[in-house]
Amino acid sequence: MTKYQKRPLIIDTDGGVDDALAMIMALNCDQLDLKAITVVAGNIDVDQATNNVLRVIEIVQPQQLPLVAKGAKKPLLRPPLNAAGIHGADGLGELSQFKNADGSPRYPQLTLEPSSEDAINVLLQAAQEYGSELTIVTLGPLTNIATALQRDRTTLQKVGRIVIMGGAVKVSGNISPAAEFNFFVDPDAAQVVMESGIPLTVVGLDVTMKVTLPLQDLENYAQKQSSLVSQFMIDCTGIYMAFYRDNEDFFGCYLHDPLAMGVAIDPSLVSTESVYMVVETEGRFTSGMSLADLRARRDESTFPPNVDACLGVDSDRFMKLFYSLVHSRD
């Protein structure tokens, strides 16, 4: 029996569009006690990503405000790489373009501010305080988690589970033929986390590419559920969906990060396989590739399974959960 009525959770995010949708789910979920949101550079620089997190919190207006803390400004060993071309210059669909009928900005200046605490310390303090009860959901590159492991491995190893949006087991990558974006941005951090000994669930492209949000469905939903949250969902996904329309002939978007949040809430949404996984850090063409050993091995003592890799998903049940949690409190 858990000693907490709600499950303590930390989100580690790089503040992009699908991150925002995942955060809305968590902020509205009665089963979760969202203690903190730690921010990492990825989709956009860490300062802008932090503003995006605060923006989502202001829009949702949860009863309890999670602490928001900035973390790594760049990957462990590599130069930063962002996805502004996909998520918009602000990482959130360029919200400054939207105006109210009277010409005032639809998304005015933020009133919330981040904590002065360092994200790495926040992660370690939560691991110390909540131990095996704590779940961390990572939605961006794993730089903050790897840094926390390097700073105090023993403390972070107390965490119950890390649910990671990242990687691709049996399918191609999305930033290169070999690699998914989060692992590609900081493969060195991803490999540190693979070697952490913490229970890991990897929610990769094998399953996230099977959960889609077509524009038409979102517009229908926003019409039925007219609110600040549904308006924000339409606004922030515009550039993101246009990218998929132009590049994949699909007018909508994949729900990569929301599915990772869904798995943290209800693990039965996916089927998993326990595998030994490494992340390629040296490859000229394969940097960031998540390599899972899918061989039928009798002796797994040399390379024991270190992740539960998600390979199947109940898309319909996930979409029901998604829509049930992205409502507005107003």
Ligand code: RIB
The other form holds:
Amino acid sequence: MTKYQKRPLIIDTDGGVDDALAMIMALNCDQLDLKAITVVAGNIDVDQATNNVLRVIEIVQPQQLPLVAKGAKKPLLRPPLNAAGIHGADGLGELSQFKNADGSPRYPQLTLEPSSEDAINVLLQAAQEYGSELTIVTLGPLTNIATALQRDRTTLQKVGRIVIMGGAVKVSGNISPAAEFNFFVDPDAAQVVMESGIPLTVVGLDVTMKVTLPLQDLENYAQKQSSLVSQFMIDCTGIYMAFYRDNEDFFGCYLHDPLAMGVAIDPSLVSTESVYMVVETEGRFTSGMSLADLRARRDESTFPPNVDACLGVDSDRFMKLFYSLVHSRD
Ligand code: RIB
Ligand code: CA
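The form predicted together with alpha-D-ribofuranose (RIB) is what I need now, so please give it after the form predicted alone.
In what comes next, the whole complex appears, and the chain from above leads the way.
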């Protein structure tokens, strides 16, 4: 691949607020050829998450429209669990509350529609067509990826790398003391992916909780760069940031999914350790926990490294990339 050729990418997302910020980055990134956005149940149900993806595309208005394909409605084995209390009832900060000066809805009826193609087939067809040139960035539970592996393991194993927002190596979880939300919702899918043999980069809470977006900074940015996109970023993050104000003592939000997107664009933003990682699927108190073997004398023949776990991040350089990529073209 030449230096100036765009890299084929697929985003798999559960359609929440930080997912939307990550999608804006990807849609504006000249280095990426965003082939498709596949949708999975997580932050919100898969139908609403699909609408949220379409909403982001309509607001960004990219020159090339990515295919949007609906995927898994629920985890492999567990009952569905959502995060509507954090992302808002619609998963995007309850956009219907916002009106224009003339009283019309600021976010009217969608005009774009999803593909009729099933997300799992989209993932497998892309793996077949683009092979090791393809990167998949996952921003939600890993149900679609695991289902694609179960349907046609050999084909999905052709992809170059999967960059996963999920897990926590040296820090506590967020949805439970042990587990991060994406792995907690579908631990069985996460473990299937850990065993896939595909090159994996795990962008966990160890690094995503080191990249924060204070409301004040977002407001300053939106004031300087007034656009449909910056207005949307203010509107969709209202409920999400209030959750952090009330529960984490800072008025802003962690940029979990945007950092995963940043790592897919520029892996030098993070320092990683190649480790053996598993995801607990049986634990009464630890279900969804990502357990990495960090022992000094680890036996790599018994526990062969299967992921590059992110342990450090250049937060300042990432924030520069974030603001450069959310900057609207309009
Ligand atoms: O734990 C954070 C992750 O869970 C993010 O992807 C967020 O969008 C939710 O899906
Ligand atoms: Ca997400």
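Predicted model, so just to flag it, every value in this text is computed and none were measured. Think of the rigid core as the biggest set of C-alphas that the two forms share within 1.5 Å after superposition. Residue numbers count along the first chain shown, from 1.
After superposition on the rigid core, the Cα of residue 30 moves by less than 2 Å between these two forms.
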